[in-house]
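A single chain, nothing else alongside it, follows as structure tokens in the form predicted alone.
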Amino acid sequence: MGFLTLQSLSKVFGDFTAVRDVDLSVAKGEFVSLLGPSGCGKTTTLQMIAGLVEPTKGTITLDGRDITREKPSRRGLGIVFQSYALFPHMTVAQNVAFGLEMRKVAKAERDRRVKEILGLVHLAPFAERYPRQLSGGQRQRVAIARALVIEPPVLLLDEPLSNLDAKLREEMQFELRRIQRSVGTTTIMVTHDQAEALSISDRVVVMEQGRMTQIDAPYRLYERPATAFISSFVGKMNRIEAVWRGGRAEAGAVALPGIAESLPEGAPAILTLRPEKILLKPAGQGLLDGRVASRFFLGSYWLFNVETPIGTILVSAPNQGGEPAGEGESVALDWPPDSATVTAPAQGAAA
């Protein structure tokens, strides 16, 4: 059993079941990131941790005891929410300290604490400033260290850096992580990003109508996703409908080499493979044969729109310094077998 465990855990609004039967083990220590599109059960899967929703069935262990049924002041977990939640008229140490007075913790050991974790964030010179003196990163820190100077079991977050510019937001996932992983506080990051997720977590939880279809390292999880649905959501993919036939996925006339699981002969499938998998070649050099459309120059690779006899292929290619095929070019499409993925295809809409 791990250090958090939610064992078949549900939530059900009137007669909207926001979330099904959920399984997952975390270990002390680890980050896990709950990922997945809006209205998929990740935020009220975090809330029903959190105490600020009750689960219809299913049960939470923290550290072997059960507090499926404990008000949010008894876990002692620490949340940060998307707005921060700061105090306007408090000092950047007065809001830090503030969970420590609530718990009445005496001023020595209390200022000795919010000064510990000030370093620990890079905020110590700014321990007089008020809120509105920070920049948006310097008060997601504030929120954190906050959330973190109670010494909780778990961290909890919701979105944590949807308000900051994209920048600023790529920095803070660096430094969220580095903070995470000096204080060794078991975290769970609710979140929509998969960049976000994929970035900076031991493991992600890829959730989809109220159920958790994945749970994987992000490495696996991008390489290998176990639906159609994952595919798509994590990451740039092409997505071929085909039919799994003789160790192959046929696209109209053309067999193209994949890796599938307990995929039936003649079964309906989706090869799905991501663009930079796809080597561009001379035209009759590779599996495929195509034209570029269009063409995107990214600073660092370049992206192609290949029309080919079964559809439009989205190709990505590393900036080597050179001029790359041209629009109206003629060019092969190529890729190791292992590379692409056939898996059936998905049941209904996503949530």
Contents of the next structure:
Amino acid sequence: MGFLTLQSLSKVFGDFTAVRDVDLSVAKGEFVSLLGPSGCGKTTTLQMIAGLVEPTKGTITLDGRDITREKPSRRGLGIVFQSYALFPHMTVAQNVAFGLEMRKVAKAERDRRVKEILGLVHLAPFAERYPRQLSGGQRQRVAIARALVIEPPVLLLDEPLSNLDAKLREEMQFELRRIQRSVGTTTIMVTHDQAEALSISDRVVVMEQGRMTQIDAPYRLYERPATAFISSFVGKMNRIEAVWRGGRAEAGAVALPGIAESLPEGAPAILTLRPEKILLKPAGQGLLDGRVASRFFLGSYWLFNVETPIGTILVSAPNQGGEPAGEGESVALDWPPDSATVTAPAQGAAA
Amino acid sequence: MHRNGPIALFFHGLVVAFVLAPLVVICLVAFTPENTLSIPTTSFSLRWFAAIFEHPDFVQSFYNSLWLATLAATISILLAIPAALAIDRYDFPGRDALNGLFLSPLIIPHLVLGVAFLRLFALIGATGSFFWLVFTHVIVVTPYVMRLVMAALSGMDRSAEQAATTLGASHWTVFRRITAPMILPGITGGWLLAFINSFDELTMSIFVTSPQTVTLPVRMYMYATESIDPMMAAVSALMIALTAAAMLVLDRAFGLDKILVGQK
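Can you now output the form predicted in complex with the partner chain? The one shown was the form predicted alone.
The complete assembly is shown below, putting the previous chain first.
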């Protein structure tokens, strides 16, 4: 039994099932992300935990206590909204103090805790400002401070970084993780950004059409995606149609190495391969020859679209300083056998 | 930025002149030293402003109107806030009907309302009561207040209320600490608009006032039907000044566009 558990939690709006039989157990102090495209039910799940949406079915327990029907004001959870939902007519300090005020914490104690938490999120000098006088990143940290100051058993984050620009978003990811580590609060974050989910979570829950389809540590999710949807949604993935024969995946005229789990001889299969697992070599020295169709420089790495007899394959290579193969050049693709996974198409097409 | 051509500018100027000219003339006439309605040519005089204060009935009517407008606007706000919250936040049977009912006084001519109330008050024996006069004004100004409060409510970020709830605030606390301050511009704007509308309402008031409760516009109308002298102009000038001052306050505090158009 986890610290926070969801048992066959469902939400039906009219004839639309937003969340379907969701089961999840979150350990104390864990950082769990709900990842999925918009409309997959991740936000509805979060709102049910917060008490803002009433579940149609199922139970939510917190530290052994059933809170399924408890009012949001009595759950005591900390929530950071996508819009931050700061109180525009209150200063930063007043915003943060609001929850403590509701808990009838004495003024002196309140001031001390507000000061402490604003220090934690590096906003101490901004205590007397109004939200409109702050930047996006600062507002976001006010929202986090306001949610954390009440020392909630669980912190819920609804797309906390989506309103920030790319650079700030990256900084705030690490900042968010730092803050969460230092207070040790069990955290559930909803996001549609796979990079965000992978970089800061202990575990990632992928949701598709109201269902949880995989719950795993970020690197396992990336390396062993359970469904075709996950493999394409989390990172980039090459998918090659093949036939499993003699311990290799035969695609057209070439036989490619890969790891397969109990595939019958001659069965149709899908070979999945991450672009960064592929090495570019001089033509003729790899598993597969091809020609660079296009090339993109992305700073820390290069991205190639390589045309091969079995289709276009995406390859990424770290930037080593020199200039790699250019457009139109012939290259060979090579990869260690254990970095390619071969699965039955039915399983691969489960989504 | 789209710019107006010379013809458009000319017509804009014409319209503005057309609207403002009578007000300017009235204000000028108010300062005449003559006994007739005339634009002062030789010198300015405050004698007609002084004359107002020699008519205690005018002063009394001014206070009547002031009290009436204050009470009507305040009561209207107190009714409109819960009504607007209910219509904005909840879906219930008769919701649209209720919304229509609150806005309907806007489309019924005040003349019709005046006659109807006159008849009603005669029936229930309430003729001439100040209380019932306030009642009629509340009905007439409520649509304005409703519109502004509803616009403020639909423009506010609901998640701030949810945030307050999850931080442990009760419904009432959320309203008092979060919702009310956030829709305050709508409330204040609604109150001022209601006040101004009530203060210069004439058509309906003619029917429902009694000698004890005569409002300033009605008093002016009665006076003007009997005699035309520059004192009317002086009273008008004072009312224009008062209205302009109120509008100025409104604009400075919240921006007129925001309040009247209901834009955030």
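Positions refer to the first chain, counted from 1. Quick caveat: nothing in here was measured; it's all calculated off a predicted structure.
Hinge candidate matching the rigid-part switch between these two forms, set 199, 167, 317, 235: That leaves 235 as the hinge residue.
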